[in-house]
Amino acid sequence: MASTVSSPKRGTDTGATQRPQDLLTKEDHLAVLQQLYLARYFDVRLIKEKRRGRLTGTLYSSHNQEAILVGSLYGLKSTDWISPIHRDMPAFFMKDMREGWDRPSRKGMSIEDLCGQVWCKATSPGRARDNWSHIGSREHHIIHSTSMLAGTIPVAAGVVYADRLNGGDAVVLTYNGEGSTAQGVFHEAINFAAVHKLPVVTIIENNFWAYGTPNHLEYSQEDFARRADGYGIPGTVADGQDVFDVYDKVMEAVEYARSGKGPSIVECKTYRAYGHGDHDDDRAARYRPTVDESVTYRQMLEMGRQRDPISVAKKRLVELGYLTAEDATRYAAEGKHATQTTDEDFPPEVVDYIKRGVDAATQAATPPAEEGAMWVFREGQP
């Protein structure tokens, strides 16, 4: 399992002479490594949150996946748009954070509103309705996310159908398990897609398990990449634990959509540090080793994080001078499950920007008992 998620194949190649990342210069390195670092440590908050009780309702883990969400947003345009799921939180407000973090103009969730919402409290975008990612924004270009997976593929394909017949140039990135690609949905989206050429890049996030379910028994193929040879469209595999490269593949993908040539899957192969959820932890101590009965669960989590992505990331910047290999040591949350990190294993402004929106969540009123039909019925009408 720790080698296939190790040495992905190349699928479908678009031609390119250079690597996209091949242009970022030494300042864009080491803000894609910050923003490891940021969507790291919002895991862990809430991880540790819910452990001391702070905390209700499920939580999907982000831990050890990082690198696909900092990688296919970072080289995204502010017009563009995201459709996450439930195991992307921190792309809600990290979308569009190359120019800042907090300028006035970002096309992102402001970390206020999103941990508004994973508390339930009124600042949320929904007003408490839910709890963690059934929110959206049309204004931050944010389609919302639901429990159906792939079942957003159609709208992302509808959003940019329309931007298109408006003179836009906007791209879609959506988010999907590989479990999803089984979903009727998730091929009669595609299909529409590729009929249409429009501008939809797919990412399948392939941790292994649907649930409780395994690779093998999802799909007869090694890459679901391939899902896409059916319609006629690229599909390419990236190793999910190196943003670099998570960044090359997506970066092709959305020039190829932004080109009018239509949609591109890419398939990212990750590692899941937990169960489903927090509440499959436990669960998943048992039926994940019987893929390989001589291995442990414990010792499949440290194949796992072995190439956790900040470490990955760190060894490319060291290797070209952007990092030495005394800062490389400064911050050491990688390899580490959540409950073994502290603060100090994280830069201080990273822990300072997620304090910000916890405090404010934590300290925010719920909502009144009378809101409790509001957005139900039309107020007003016979």
Given for the second form:
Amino acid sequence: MASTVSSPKRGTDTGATQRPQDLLTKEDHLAVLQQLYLARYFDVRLIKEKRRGRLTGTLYSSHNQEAILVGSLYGLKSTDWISPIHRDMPAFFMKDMREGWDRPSRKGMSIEDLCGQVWCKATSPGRARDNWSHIGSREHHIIHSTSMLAGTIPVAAGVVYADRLNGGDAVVLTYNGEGSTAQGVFHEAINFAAVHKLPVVTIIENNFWAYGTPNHLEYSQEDFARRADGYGIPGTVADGQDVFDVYDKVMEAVEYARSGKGPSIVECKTYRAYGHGDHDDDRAARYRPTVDESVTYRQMLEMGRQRDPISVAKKRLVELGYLTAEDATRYAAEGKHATQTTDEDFPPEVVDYIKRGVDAATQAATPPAEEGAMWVFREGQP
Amino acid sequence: MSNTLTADPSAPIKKNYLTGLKEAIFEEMEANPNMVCMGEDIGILGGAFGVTEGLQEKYGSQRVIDMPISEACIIGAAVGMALNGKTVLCEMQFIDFISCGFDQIVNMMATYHYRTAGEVSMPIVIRGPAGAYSGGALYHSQMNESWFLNSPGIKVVCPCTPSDAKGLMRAALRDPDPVLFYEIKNLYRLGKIEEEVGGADAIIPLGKARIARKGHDLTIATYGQNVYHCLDAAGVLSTEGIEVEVIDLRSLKPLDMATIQASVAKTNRFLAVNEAPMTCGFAGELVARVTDTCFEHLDAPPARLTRMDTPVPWAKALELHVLPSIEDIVREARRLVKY
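We have the form predicted alone; now please give the form predicted together with its partner chain.
Now the full complex is given, and it begins with the chain already shown.
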């Protein structure tokens, strides 16, 4: 695996060596596109539900960042672990989907479980005790996050350390915004992982904004992958709009980790579609275009706003002959604001799948009030 | 003792506080193959105070991990290991350094069981040397237990005898919930408190206080090295005809209120003594609970004696000035009894 690179490698790179994506079949390519729709539709649906006043809590949209989730999850084994954070909601139900969306042995949350969480219902795996993304599942190998950024990286390191003690070969993917790389615990955990060559892959979703603070006020270097330099571990940059480039870079990191070589960082360059959270949409529209006119910033705009992950994937599938140009025009969800899309912009099986979760959640009961005082300790005493 | 020709082989073997801890850790490592120890300098060096000496040699560097100087990473990694089925013992080289791992303790570890509605328990013990009266100055003297007592989801234990150190550590390492284990470094090798510590079955359940001295004029609830200060004060007071009941709480959360209440019902007076700062400290909590639940028994206002609301200074005279002393306890006891 290459050491740190200082500029993004685009998905259009054609090296002499075979890339992980070259081993993907036509069915894989079509499945990946389908999963992009699934992630997008989930987010679109939440945005619409929230605007209709049907949801409480804050929505941290993953719109336009789906390629990072789909591309990184697609190559994982069932036994691998992930730790998604607030902008990675689709990851909770999209883990381990490659062999089927609904098979009973799948190590990923059901859409019903996840919607139970979003709708604040008793059907949530955490019984609606903490909000939105702060869930997880030991059974499904998903680490529970808190609001303290980068805080799950040491936890992830501990999970795979224990797995290794048990003779396992699990890898853990941690998802982090680029803003969280400034936290001390980010460095403490990666240092520990590097010392013990733990299979921890740190994904940095660089969407150019740490809430309302742009890249150049977060880090002195252009590529956050260079955080790896201090630990002597590989740091690569992926085009976060290109699901197949993400797949390549993450798979290389995963195989590197699984083979015992240790941790690495994969920075995925992307662009946040809306505000930090839905409460921030109006302000974001004001603060973002005027902050910086640097080349990097314009590249980010171009990369993010003009290159929707769904259209980038479609283009690739057409090039490969897996999708006709005409088929590529069907389900035109790409390039649209969530509120401009309709259900007709998505494949019906995608709409049906998410609808299943929404229906289950809306019909589910809220947890009884007395549960608020339960489970502080195992035995239940306060 | 060292004369093997005259030593009685059936005589009880007295051990110090540190040995009590050490035996508990070795016995639990032996009994529980899923247990892992983590900390700074705990392996090759055997711990700054030697509590884990020989542990890595016996159980290997995979289970006894010399960690980088990263308290947040030690706690966070322990959480991950617990999430994946391990029991973890973490050492804070000094309990003062626990502040560097604060977020991982109060937000990650302490809330895990709550957040997951009981799916995931955190069998983690965080232990470390604590306490003042040692010339350790600001950052090697703290009793910071109230930070964590005010954070739901953490049990807090503080033994003051060798057998309690062993028995409570055994119980803590078998507890499904996170336990902060305050060890009093002044007591580690204190000869005068050496005693038998019990064998492999010596387990003392958390949440049971110990009556360290019986009396009927005043109840003093305390823990850690203040237990000895209170016992010394009780000795002085006894010569004046004042008989103090000294309760060694041993465990602050869970708290044995029943033992306190039974004692106050008998003595009708209550004093809480600890070496932590006063404001929002555990002594204040004890006074509040006694006021709430024993009011009709009280013949004097329940009181507390604590460190001043200051850091712990270095120079001996300064340090002793801000900490509760035997004289302070005697004076306060007299006041309450005469009230």
